[in-house]
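Given next, in structure tokens, is a single chain: the form predicted on its own.
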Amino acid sequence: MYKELKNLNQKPEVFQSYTADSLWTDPHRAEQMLSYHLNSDIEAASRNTEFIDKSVSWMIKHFELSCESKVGDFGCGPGLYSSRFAKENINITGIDFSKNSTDYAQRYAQDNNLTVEYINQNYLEYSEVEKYDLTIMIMCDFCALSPAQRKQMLTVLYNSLKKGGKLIIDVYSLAAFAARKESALYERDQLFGFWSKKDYFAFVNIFKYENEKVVLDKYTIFEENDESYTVYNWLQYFSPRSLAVEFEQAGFSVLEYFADVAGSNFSESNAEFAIVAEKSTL
């Protein structure tokens, strides 16, 4: 028993293992993550409906969009984004990981009348080229991703980009990072009943790496049968100038900063903060 706990309270090397997929594949943890988009009521996986009308508004005004823009919603999860794009007449593409989300997505598509193309894919796999004059990436997924899935994904939306074409992506801050801590918590049904419909018991470890401004929640999950697994949820913060790096080179000009994907005056003591960042036109 002392080498399994001394074992889950080991601090693993950064990114050393990748389970985000394992969200999405397990029936069971992909409806409550479904469950958890359309809740109103928490953040824990899309914002309040408030912002995100607020959110939409904006970037249909401040981009200048209109029924000839193309806009592409990356980590589209059950459309709540996408959707309100379509009821302002922008053409609009949802890309997203998990086939639960699309497909509840379309199905609200289809029940109001909403013209949106949903694509049940792994994002960093997408390949279109030269399609939208706008790409968004919204809920910090940015943050989620390693250095080299970063390097990717910023190709894959600088490919999907028109000459000229814009993307924002929000992330988490640093000020968000001084405000982690490092713990360790036991708990029983720890997310009530999130991981499994099964009885569990679960080893949370929060860890810090405060050289390259990351922390990983590692969920440890042993159930009733015995099986356990770990799943690793990588976290990023970054810095304006550090994320402008990404960006830059990738061949992207950054343009603005903002609080958040509605807008708000960006300030370093926020949790987030957005980016505006044009395709170069050479």
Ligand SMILES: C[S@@+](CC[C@H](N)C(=O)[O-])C[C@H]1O[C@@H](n2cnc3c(N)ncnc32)[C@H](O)[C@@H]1O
Given for the second form:
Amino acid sequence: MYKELKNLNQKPEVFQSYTADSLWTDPHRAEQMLSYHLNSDIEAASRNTEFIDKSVSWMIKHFELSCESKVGDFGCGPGLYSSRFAKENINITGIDFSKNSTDYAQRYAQDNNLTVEYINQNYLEYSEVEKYDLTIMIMCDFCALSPAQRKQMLTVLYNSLKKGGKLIIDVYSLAAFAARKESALYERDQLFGFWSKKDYFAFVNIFKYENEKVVLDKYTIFEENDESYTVYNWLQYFSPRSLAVEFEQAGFSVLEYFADVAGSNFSESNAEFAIVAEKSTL
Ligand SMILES: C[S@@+](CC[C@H](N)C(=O)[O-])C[C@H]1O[C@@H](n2cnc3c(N)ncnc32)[C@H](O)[C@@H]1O
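Form predicted on its own done; form predicted in complex with the ligand now:
Below: every chain and molecule of the assembly, starting with the one above.
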């Protein structure tokens, strides 16, 4: 018991393991995530309906999108943004590795006579080139990636854009990093059945990496049949400059910052911010 607890509380190397698939594609958790996405009162997986409506209207206006435009929605989930773009007759492709989510999104499109292309794939492996006028990655998904994965993701996004194409993503800020605290707790049935249908105990360890501006939310789940597993939820926090450096290294020109993907004015004290960047026209 002591050894086990010591191991649980041991701080891992930063970005030691990537378990995003266990969080999003495990059949039980994918169902739970889908219900979070579709419940506008829970902002764990998507933002609320009012915000998404405002965001899509703002993006259409800001990026001057028309029925000629092509938009790529990376990590589209159940298509909350993609389906709204489709309703405005914009050509939209949603990419997500959760089949549960893309199946739901596809059904929603069919039921509502919308044309959307949904691709069930790991977005780090996406390979289409020069297709989009705009790519979006929303709900701070970029922050869950390690530095090497972010480099790979920015190459994927860069290649997927036409020359002069633009990109908007949102990320967590240093103000949000300052507000995070290390902690350790254990709880029976943590998140009310989110982790498993079976009875379980969850150990939740939060580790802060001051130099790297990273936080790890580590969940170790022990189920009643003695099965156990660990989910690592890494979050990278950015300053506008630290984010710009990564974009510039990938070949983008940084154009603007906003407080969110609905065009609110940028503020240092906001927990999140959004960056707009462009692929050169040359
Ligand atoms: C926080 S949710 C946001 C969904 C959507 N952008 C929204 O705001 O409603 C992140 C989404 O990214 C997907 N995702 C996470 N990692 C992925 C990866 N490596 N490849 C493809 N999809 C991924 C998840 O399945 C999930 O649907």
